[in-house]
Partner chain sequence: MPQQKGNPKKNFKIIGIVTVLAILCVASVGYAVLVTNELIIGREKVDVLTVVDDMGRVVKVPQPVTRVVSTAPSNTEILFAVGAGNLIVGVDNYSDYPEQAKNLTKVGDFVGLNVELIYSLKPDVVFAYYGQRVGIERLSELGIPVVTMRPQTIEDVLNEILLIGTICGKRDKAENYVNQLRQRIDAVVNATKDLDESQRPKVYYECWNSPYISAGPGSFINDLIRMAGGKNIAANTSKDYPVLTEEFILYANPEIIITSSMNIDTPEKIMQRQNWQNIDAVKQGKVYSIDDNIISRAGPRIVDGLELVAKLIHPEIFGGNFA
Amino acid sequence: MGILRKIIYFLLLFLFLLFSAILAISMGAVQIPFLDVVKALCGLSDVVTKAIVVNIRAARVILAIGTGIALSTSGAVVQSIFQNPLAEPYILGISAGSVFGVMVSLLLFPNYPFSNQLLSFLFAIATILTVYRIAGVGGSIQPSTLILAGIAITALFSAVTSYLIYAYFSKNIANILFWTMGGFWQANLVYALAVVFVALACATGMMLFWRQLNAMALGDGFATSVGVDVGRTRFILIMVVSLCVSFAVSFTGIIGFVGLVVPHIARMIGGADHKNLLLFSGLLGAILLLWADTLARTIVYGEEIPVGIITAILGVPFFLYLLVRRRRLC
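Put the chain from that sequence into structure form on its own, the form predicted on its own.
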């Protein structure tokens, strides 16, 4: 695909994201016309409309966009550094470890600022390093063991998190359980902008390693032969992915399969070169989560479904398809 066509695709997707964001803001219990949303975002509407558009719905849309960028770019990176098309932050246990960290923070440090984000980050790192350690045999990573280790760690953290909710948060059990299934209903503008900032900063950091990622996607042996320090690069990118995912998850709960599905679609549009793959992954991830959230809050009148359920319905069939295709290739 020529570079001009990729630029056109990128611009079209970017314009679609902007259109989707304004349309999503206009939809809800109170329908707001498209042009009124634009006026409110420009500060040209009445106080009530501006409050609904900017403080409530725009904050939610921005949080969905930031989370989509964080999960999809992280998914593209872990698939390359582990050379496994089935890898993603949710399946590798990073999201479950992050949520467990938030639970520990709520239990031990409920009044400390940023303790949720700090413990979420620490447990995310501990989780991915544990999975990496289990999957590493003789200096190489076993793809099947990597997935099984991730699933096992996810199950362990989910079980312990459920116990903590049952034992210590029984008064708010419905709210906390709903949060662990993923959603954006607690969004506010400050947190949403913080998630977008961290997601974009981490995505930029990942893009600085696009040459190393291209080489590592072809195997550790090839990457080493062209001068890549595989161990150092992998460790740095694991740290960046852990920060990116844990920061978003600490505000939204677990939203799975975005990091699995989106990079594969991005490769079909922008190719396997990580310079383009990460750009298209971030853009497509933002669009996917934006519409998943819009669907979650509008599909049942007067009620809201956790976004994690919507992404699981989309992602599980895709995961099974990749699993079957991989089995046939083997």
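In this text, rigid core is short for the largest set of C-alphas that superpose within 1.5 Å between two forms. Computed from a predicted structure; not experimentally measured. Residue numbers count along the first chain shown, from 1. First, how it differs from the form predicted together with its partner chain.
- Fitting the two forms on the rigid core leaves the C-alpha of residue 319 displaced by at least 2 angstroms between these two forms.
- Once the rigid core is used as the reference frame, the Cα position of residue 182 differs between these two forms by less than 2 Å.
- The Cα shift for residue 155 between these two forms, taken after rigid core superposition, is 2 angstroms or larger.
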Second form
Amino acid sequence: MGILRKIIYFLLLFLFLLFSAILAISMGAVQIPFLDVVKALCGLSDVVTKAIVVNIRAARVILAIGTGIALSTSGAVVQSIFQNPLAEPYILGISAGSVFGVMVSLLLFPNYPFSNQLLSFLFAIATILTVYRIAGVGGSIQPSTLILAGIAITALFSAVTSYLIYAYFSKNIANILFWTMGGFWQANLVYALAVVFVALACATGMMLFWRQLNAMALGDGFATSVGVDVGRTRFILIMVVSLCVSFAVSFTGIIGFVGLVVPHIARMIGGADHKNLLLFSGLLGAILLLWADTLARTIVYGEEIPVGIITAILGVPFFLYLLVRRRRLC
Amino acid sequence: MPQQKGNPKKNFKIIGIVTVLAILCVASVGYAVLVTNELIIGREKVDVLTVVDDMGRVVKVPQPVTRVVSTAPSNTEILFAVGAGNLIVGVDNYSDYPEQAKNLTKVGDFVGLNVELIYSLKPDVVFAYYGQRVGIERLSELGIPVVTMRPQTIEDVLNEILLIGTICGKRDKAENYVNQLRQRIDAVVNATKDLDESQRPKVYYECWNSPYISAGPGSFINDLIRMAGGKNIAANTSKDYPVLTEEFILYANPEIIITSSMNIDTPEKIMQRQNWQNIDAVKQGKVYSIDDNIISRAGPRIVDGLELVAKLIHPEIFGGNFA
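To test you: the structure above is the form predicted on its own. What is the structure of the form predicted together with its partner chain?
Let's see the whole complex now, leading with the same chain.
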């Protein structure tokens, strides 16, 4: 019966995501009626409407969904493998490394397609490997040391990124700053589908480890005692998470608090079992970012604001609520 | 000796001294000329100019000025234009026009000013730009007169040329120069002012491609487009440099797209954008790039910028009219 309830929740959320997607596509600088959206999606409308509905709004919606899945499932995994409910991919330095990679790409190869993604990924991997090395070798890694190393590397990369902005983009500082606050303006169908594909592939990969994740959430000692190779599992998951996050970050910039908050809501709805947790996290993350972006691009007519601002405004009060609630339970 | 009530001779002396002092006082009051952007009174030679700058700060500048620091390219260009280029002892890192500006001592940029270096240059006055708040405050505390510019329209630029010219003792040159500029501006404005709405093409100006940053109300570019007889699609947005959504640009369907040299995307790349093929400007190949330094600097070249934009928007009117 518990399972039945979860299936119903899942179906309801899934339908809500689909409905939200079509509703979000109908909203924008000009309202396009719901039915016309459906028509355009089926290829039955004029060129301009089709370009806007399919290539721009649908692409944004899909990119938001992909990014939501990537950040939220990664957040859930990071929280479990470090047994830290306040952890986020950002803490490991992945986001800062990715953004640094994009800055390097903007400086050195401004005109090559996918150079942002490649450098972003390379620096995310380099960052996380460095952090992993600093924190220990193989299985004897300390979660707290890892997080501290992540924070230190994040600070270093932020400083170097700030220096690059200061030294090379000081004339365009506002433009580059917008980038570091996150947004989906770069969306086109190819990018968006690529992000969704990578996010779904990574999320599936994470889900294959649901047993190990369940064990590791209860502590390294417990996990080891039930036969989980903690060091190896953690290493693999860190690689998957960094791929997932860096790929999204390279298109969207830093979008905070999604990976932190969404897994907690997912636990309330679907429980702590990672089979459900990753599923619900991905779904809820997609819905949250989809609406955050819709807000970001419609709140001021014709203009957009960085979506990272909205996720922070939505996320921080919830985060504080979580803190207070935890304190009361303890 | 009885105390005398007053020695007529001595009294005469005192009266004389007082009179001279009084005359000096009155004279110095008369010499303390108040200069604001809108109002420049008096043509006499003065010891101290009291100036109200664009930030509403009252600044006393001792005369004559022989050493000047400019912390914005626009100020540097104005100084050279009014014949005060030889007084400059330091400029900001971006001052690159005219050619001579490149070889001057660099004192920082919009982000940060090197206050120690500026102080060591012993300037009689610093011409700053709004936004350099910290540097302006530090220099003022050190007793260096800082005149801050915050131009928002072309008219403001003309007033600034007069202000800088007056402070540097080049009042006449500045007035002549401003009159020349005004004639050129009027030539453009008079040619476009009677155009009705249908004759004003819609213009999209792209500062930056990722995200799409344009120029809205309160920006020079908005001013230029309007004066040149166009309609800026971002004219009713919420800020001077708004981030536009792509669909807003597509819906607006601009007839002319102008991008700045600062943008990463060139006109060729803009014309190749996937969803932009249906925009009139792209269909007709009316996508242009202009030197950002000409139209976004609040200096004399803004008038060159106006003429350039006018030529792009209304070639049928301005075809070959400008030198």
